[in-house]
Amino acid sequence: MQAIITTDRKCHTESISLAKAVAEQLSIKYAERCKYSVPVLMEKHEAEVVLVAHPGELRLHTAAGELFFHPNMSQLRLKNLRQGDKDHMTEAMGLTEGMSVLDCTLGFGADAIVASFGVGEKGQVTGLEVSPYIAAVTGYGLQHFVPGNYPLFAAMRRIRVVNADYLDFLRQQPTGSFDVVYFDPMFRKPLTASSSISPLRGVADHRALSLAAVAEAKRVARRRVVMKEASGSGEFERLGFDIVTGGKYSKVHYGILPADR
């Protein structure tokens, strides 16, 4: 996929500073703006992806339209959890203070984030994330982007990125080396088709999650694989997860593997 970096319109010191050491991280080709669009830009360097470096942040664009990183519904769910309230995926996965979790499909890091929350300032979350446009996208924003209150500032800051296919990379963990391995695929029938979410599927891996992979996850972990997916689907039993849960009326459920132990 071809992709180069630019900065904003308006070409901040702080901005071109930030796009070229992303062009380096990333072996692409820094563009000068030059009060070119994005679209513009697209166009003449035959660029499918172009990331676009702001003050403290960076964009990544497609055909499709603009992803960015931003908590989300991580913020809600943290708000709920500090009240006392339930959140599935965290009890799915069976959190406890100073547990490791491996996050095999980190997207723009909501989960990521809850699950770091869950584990506290003890715990460790490490991210993978295949797309190397939405790691460095994801990775900046978890370290720089400034959230209003400090418990979402610390869960996001404890998070390591790793641009990484998971099943490559579990393959080379030691056996037993994360507490809960977690899986949140592409799910098979999209449940809504949404325009905000179009420009991710243009870079955005939209593998099955393999028999093979579930196996090595139930090696590298020490309490449980956890896999979330859209309620009723039939992915749940083709890759043998037995134990399912979730809200009655939740859109999506959790299947939890037992480890190898």
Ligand SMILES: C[S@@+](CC[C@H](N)C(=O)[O-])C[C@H]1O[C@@H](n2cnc3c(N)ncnc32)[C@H](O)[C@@H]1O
Given for the second form:
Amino acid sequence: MQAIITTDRKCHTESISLAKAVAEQLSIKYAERCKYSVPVLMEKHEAEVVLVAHPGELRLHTAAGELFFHPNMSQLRLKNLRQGDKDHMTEAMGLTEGMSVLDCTLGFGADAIVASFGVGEKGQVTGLEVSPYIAAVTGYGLQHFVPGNYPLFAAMRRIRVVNADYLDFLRQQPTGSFDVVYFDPMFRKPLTASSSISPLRGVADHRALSLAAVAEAKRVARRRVVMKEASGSGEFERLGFDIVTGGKYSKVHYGILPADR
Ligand SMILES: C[S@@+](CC[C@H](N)C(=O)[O-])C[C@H]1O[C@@H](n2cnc3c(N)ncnc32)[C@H](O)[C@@H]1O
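For comparison with the form predicted alone, would you give the structure of this protein in the form predicted together with this ligand?
All chains and molecules follow, beginning with the one already shown.
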């Protein structure tokens, strides 16, 4: 997938420095904005992905639209948790303070933020993302986005982002090195044709979770492996997740597998 990075239209000095640093980090071309629109830059450089550096923010453009980091849904979930409500994902993970979580499918980081809040300051969340472009946007957003409250800020800043394929990463981890290993793969049947997430579909990795990855996850997990999928998905049975939890009317459910120990 051919990608370039450019700056916002105003070509702020801060944006230029950020764009050049990310270009080097990802080994992609830095293209001067020169007042061109993103579609024109795409055509000029034959790029399918254009990263755009703004002061304090990285955005990602594809032919399907624009993507950027925002903690929207995690913000609401943290608010509910702080009010004492339950969260189906943290319940499925059995999260308590001080635990370590390996989120194998970071995406835009909403689940990782909720997990990071759940494990608190003494815990640790590592988020893996195979797309270098999504990893760059989310990694930068988690470290630079300034939310309205400290618990969300702290939960975001504590997450470690790694641009890696989960199977490769899992194979390199010692046995029992994370309390929980979590997967939220792209659903086999997307829940909605929502245009707001269609740009993600263009850059995300759509491969199904493999039995080999689940076996490695069971080895690496000290306590359990959790997978999110659409309610009623055949993936739970195919991958051996016998315990499935979630709200009665919820569109998503969580499969739980005990670790190999
Ligand atoms: C449904 S999204 C995850 C959404 C995320 N849980 C959130 O809260 O924003 C799935 C993500 O996993 C990534 N992914 C898929 N296969 C992967 C793999 N083998 N290794 C690492 N990341 C992968 C995709 O690129 C995509 O960004």
